[in-house]
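One chain comes next, on its own, written out as structure tokens in the form predicted on its own.
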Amino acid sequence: MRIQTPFPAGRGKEDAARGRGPATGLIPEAGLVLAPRQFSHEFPMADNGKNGNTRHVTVIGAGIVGVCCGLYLLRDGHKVTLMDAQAPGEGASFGSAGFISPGSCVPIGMPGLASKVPGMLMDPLGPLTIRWRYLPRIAPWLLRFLAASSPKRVEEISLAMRALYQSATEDFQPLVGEAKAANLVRRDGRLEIYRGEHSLAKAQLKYDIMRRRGVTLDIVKGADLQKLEPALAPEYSVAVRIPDSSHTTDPFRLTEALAKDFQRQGGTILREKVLGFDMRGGVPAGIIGEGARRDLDALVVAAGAYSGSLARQLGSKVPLDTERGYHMMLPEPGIELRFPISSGDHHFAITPMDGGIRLAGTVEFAGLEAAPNYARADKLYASARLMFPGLQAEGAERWMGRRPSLPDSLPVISRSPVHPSVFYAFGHGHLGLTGAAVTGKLIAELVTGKPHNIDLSPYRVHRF
């Protein structure tokens, strides 16, 4: 089978300064050997009056990000409690596309976005849409979103995304291994499929950015693509293969397995909604749940789309909104997929999973409370049938989840500038699974006082 590779893995000095590679902690330019950089924390460690930096850390949020934070904190010797109104993995983590993508380095907001805003308002089933009645609420967020789509900002953001997510797979490995959940993660790569080279040409800017960040990209065409995915309609004749990509065959079971291992290692999970904080002398001294007040030593806010209100109570105002994502699960799909797939024409994911095939993705801005528009899930199936005519929907299940989204496509991974014992880990958008283990490791470094190998300033909570 012949696979063309037209995108050389060029690596520039900017990448070398901001990225992180498996051996040195950095992406070196060809012929250049660099030692790992170590970055100190934004704010001094609080004196907790204990030997070393061992603390009792409460993590609000038991999704994949919160669970990974808990596991890495346990590895550093802390006592850890997870609090969430739902069981681990029952929120946005339940319905993700399952991708773990170290090559993620292209923001949602891209140059030319402003001209597309009217279409976002007019097409309720489009890949990125805004409900009319929500427009006044999201207008300030949208202005920041547009500002982040300038060519200069896109380049800066892509560097920060690549630096953050490049170690996504390797940072998951110890957690998955200890939880004996390796069977739930497959490293098969991913195909981004297009209906002809004219469609691929429209995405050239995206792939130019990925190439500059050193992501390996292979072109697969015609008969070679049909051999990889025999069920694919012939008119979808070209794909970009991203070999350095993994996926989980069940995002919920993966989160659940990691949560069980967290408990096995001594962590505590409380099924309880957090209502607020007990502030004493301007300092969060306790956390107020539905059941009781609990003392606070250190706190990590990893509550996904619900993190914004908690951060405001703690003195940090963050422009967090929610990307409402939909999926349709097909338990009897009638076809077999060999690879996880992204549709370049229709902008959603098609993932082979243990329970069938999952169609997932697109972005809807309508807030936390609006009722789901399940016609968006149905549209996923209609688009998938264009690509895979044999696809069947018997027994299909539809779902909608709320992903935490910030206008610059970067998460918040940060110590609070107001309270040194408070840390933030939210805002990953549709990259929550990709960023979960990376974020957990960085949060543990912040809490413990360890140096880290990337500059965290692009993800600071007070950057807006």
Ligand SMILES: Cc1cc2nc3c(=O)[nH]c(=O)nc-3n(C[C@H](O)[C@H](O)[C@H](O)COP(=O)(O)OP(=O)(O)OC[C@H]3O[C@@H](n4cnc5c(N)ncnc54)[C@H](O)[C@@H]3O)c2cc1C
Second form
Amino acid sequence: MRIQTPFPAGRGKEDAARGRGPATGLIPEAGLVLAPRQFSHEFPMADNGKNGNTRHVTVIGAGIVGVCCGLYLLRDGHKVTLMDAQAPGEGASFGSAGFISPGSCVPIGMPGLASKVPGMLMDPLGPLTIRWRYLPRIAPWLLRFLAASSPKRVEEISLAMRALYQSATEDFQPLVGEAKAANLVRRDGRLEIYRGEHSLAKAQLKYDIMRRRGVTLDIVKGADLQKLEPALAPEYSVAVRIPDSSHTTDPFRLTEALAKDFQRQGGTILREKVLGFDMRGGVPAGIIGEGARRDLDALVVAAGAYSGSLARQLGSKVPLDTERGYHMMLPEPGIELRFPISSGDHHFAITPMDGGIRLAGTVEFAGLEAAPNYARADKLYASARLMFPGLQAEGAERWMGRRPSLPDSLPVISRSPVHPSVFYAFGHGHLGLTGAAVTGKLIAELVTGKPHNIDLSPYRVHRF
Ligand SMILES: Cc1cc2nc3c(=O)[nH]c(=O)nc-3n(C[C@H](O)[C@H](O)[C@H](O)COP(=O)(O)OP(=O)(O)OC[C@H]3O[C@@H](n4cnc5c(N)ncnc54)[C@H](O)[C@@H]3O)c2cc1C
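Next, give the form predicted in complex with the ligand, keeping in mind that what was shown is the form predicted on its own.
Let's see the whole complex now, leading with the same chain.
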């Protein structure tokens, strides 16, 4: 098999170095050793955790992000309670495509996007659509999204994404190992597949950015690609292979396994919706759940797409909205898939999972409450059949989930500038699984008062 290197070497090593001051000192893709560099958090803090007094931290949300925050907080010696209206992992984390993707460093909003918006409005089944009725509500978010798609901002955002996500896999490792869930994570790399060179050329800017950030990319063509994925239609003749990428074979079971391990280690999970906060002298002294009021020491808001209203009650206004996505699970797909795949032409993911093959993706702006439009999931299947003509939909299940999304494709990982005992961990959009363990580690560092090895200013809550 012949795998070609696609693009001339860029300024990858230099850019990667600017993004992160590493604890490990090593960026594997770039093979580059950097001088250790540490950043302190925005506020001076007592040294808590194992070196001093532990805190009782309440985390709202037991999705993959909240559970990883809980586990890293336990590791620092804190007492931790997770509160969720549902069972762990039943929100957006249930149905992702399963990619843990350290090389993802290109925002959703890219230069040239503005000219595509009218077309998006016209096609309700297109990869990105806006429900007409939601347009007035989403308009301010979209303006910010367009502003974030200028070449200058894309460059800045991509540096911040790379700095954050490049340790995604290694930060998951200790959690997955302790939970004995290693069987749920595979490190096979992934393929981004195109219908010929002409189609790949349209994505040149994205791959240029990835190269400059130090992400390893190989091109695979024709017969070599057929050998890798024999079920693929031959007209899909070129792929970009990203070796440094993992995937989980069941995103829900992974979250569930980590949540069980959180309990095994002494963490508490309360199945209860949080309604608000008991403010005393302007400070959140209690958390009001559906069942009871509880005293509050430290708080982490990790409630996914529902975090915006909680943050607002705590004095922080964040332009969080939801990019709704769909999946179709094919339990008897009729073909074998060897690698997780992204379709460069149809813009969705195809992942081999324990329960069959999952087709996942699309973006729909329709808010938190609108009913799902499962025709969007059916469209995923129609597109997937173009790539894999042997694909079967017998017994297929459809799902819709709400990605928590900010207009600049970056999450909020931050201490509240209003209340020093409040922390935020939400808004990871398309990369919440990828960023969950990294976020958990950083939140624990913020709560404990330890220095961290990346600059957290791009993710601060009041950046908008
Ligand atoms: C189709 C699709 C494909 C995706 N594929 C990928 C992928 O391949 N890789 C990747 O990295 N990411 C992917 N994502 C994104 C990823 O799934 C999300 O970013 C991630 O799951 C967000 O996790 P979370 O914990 O922040 O939110 P959630 O999983 O939604 O968890 C938030 C939790 O908070 C709880 N909650 C909310 N409000 C309250 C309240 N008031 N009181 C108590 N509990 C509350 C909810 O019940 C929920 O359980 C995909 C998303 C979709 C939709």
